[in-house]
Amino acid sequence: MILAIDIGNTTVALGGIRDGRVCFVARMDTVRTRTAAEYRAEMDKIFAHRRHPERPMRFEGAVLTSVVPQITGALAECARHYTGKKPVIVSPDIRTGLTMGVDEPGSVGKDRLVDAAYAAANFPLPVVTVDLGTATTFNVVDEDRVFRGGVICPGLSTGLRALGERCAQLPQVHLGSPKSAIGTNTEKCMLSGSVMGTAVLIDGMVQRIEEELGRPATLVVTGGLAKYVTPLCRHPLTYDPELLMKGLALLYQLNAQQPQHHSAGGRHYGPQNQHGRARQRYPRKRTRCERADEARTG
């Protein structure tokens, strides 16, 4: 199983991925002041809750993406603790299958790279991905697998929270899908503006992107808040809540170093017997004719 770690502004998502299938996803709060030991204690609780007594959870490697540089090192240290290996850390310098066609590749959010890489490898091109989280981000990959850039907007819940905090007469609103564009009270007006407004934003931005590309594009939507918005979108789309975890698994496959065979020392990756030890090689047995020849010449 591969350990996938997505460090976001609000939460850190932990995923277990086996053969490209997401087995579990768990989340813990993003706390910028936590140490590696504190994060590991939290992760121990999460893994203990999911561990089967007869099938202990083992990770053969890890891949990590982060938009919070302050804690990237701490979570990378945790990944090494659970796997015994240095994790694959997402950056424009690793193999993604994409050509970067932006002004500053290093400044592109690493989660955006993950979404774009997976979508480009698994959907018809050109493709647009939209991730609805703390921020709403669009990524554009053209028909030549060139990452062309995208769009960054305030997230749906971020906007609602700002309205409640900055406007004295506006309440905090619980998220849901509005049934109409015209609200009949303050909360419904805010919900329409935020949720339906995000759906209109997606439809409108994708239309503009398609005009600039000169051809229709595949639309893939993901993110924790997408379930409220996707039913209201009019552009055909695919909703994949596991897009980023699947993308991390893809990038691990593209970049993880294969185990090396060594003649002596180090970890052995050769054939294993049923007890987990390396098979011992014995000399080939001599035939009866070979033994007779040796007796005559001896």
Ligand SMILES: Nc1ncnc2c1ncn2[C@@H]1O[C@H](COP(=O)(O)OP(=O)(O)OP(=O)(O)O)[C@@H](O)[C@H]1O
The other form holds:
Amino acid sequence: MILAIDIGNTTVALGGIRDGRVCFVARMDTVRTRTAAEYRAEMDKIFAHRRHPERPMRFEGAVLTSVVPQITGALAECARHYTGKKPVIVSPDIRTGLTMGVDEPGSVGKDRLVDAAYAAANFPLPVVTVDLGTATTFNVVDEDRVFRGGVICPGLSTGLRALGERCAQLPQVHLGSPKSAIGTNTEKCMLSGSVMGTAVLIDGMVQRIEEELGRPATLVVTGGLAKYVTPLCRHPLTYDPELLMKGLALLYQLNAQQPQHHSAGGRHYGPQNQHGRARQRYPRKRTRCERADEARTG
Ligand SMILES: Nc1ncnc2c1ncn2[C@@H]1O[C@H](COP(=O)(O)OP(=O)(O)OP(=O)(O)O)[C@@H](O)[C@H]1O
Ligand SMILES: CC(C)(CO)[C@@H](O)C(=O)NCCC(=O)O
Ligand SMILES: [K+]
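Alternate state requested, the form predicted in complex with the ligand (shown: the form predicted alone):
Let us now look at the entire complex, which starts with that chain.
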């Protein structure tokens, strides 16, 4: 099993991934002042809770993406503690299968890179990914696997919360699905604006993006809030709540140094071609050697 860590602005998601399948996801709060020891104490509890006496939880390696630089080091240290190895840390310098076609590749949110890399390897191109978290982000990968950039908007619950805080007559509302665009009370108006508004934003922005690309695009939507929004979208889409975790698994595969099993000494890299691209669009079959490795590590 590998440990995947997604450091977002609201939560740190921990994933256990085996054979590209997400076995569990647990969340911790993002607290920018927390130390490695504090996060480790919380992770110990999470893993102890999940551990089965017959099958102790063991991680053969870790992969980490972060959009909160203040705690990247602390969680990388935790990853190292649980695996005994340096984690793969997502950046444009690792193999992603993408060519960066933006002004400053290093400034692109690393979560955006993960979404884009996974979608580019698994869906028909061009592809647009939308991630509905603290922020709403869009990423565009064209038919040449060039990461072209995208869109950043306030997340829908971020916007909703801001309304409740900044407007004297607006309450804090619980998220839900609006039944109609026309709201008949304050709460329904706010839900229409944030939830249906996000669906319309997605449809409208994807239409503009397709115009700029000059062709239709595949749309893939993910993030904790996607379940409220995707039923209201009109553009055909794939909803994948595990996009980011599966993307982390892919980037681990492409970048982790695997010990060599058949000859002594030396290291070789995981599967990729010389262009650093995922070899196939769909998850490849594992080799016998990897299956054996999997059986050993449990
Ligand atoms: N039922 C809900 N009601 C209100 N807010 C929710 C609900 N479910 C999730 N959220 C909020 O949705 C946001 C997005 O969730 P998600 O798990 O995708 O992202 P996150 O990890 O919190 O965001 P980030 O990755 O930016 O940290 C978070 O701010 C979370 O607090
Ligand atoms: C937009 C967020 C906050 C979404 O998590 C993150 O991707 C980020 O901090 N991005 C950096 C700026 C950029 O992506 O261009
Ligand atoms: K997150």
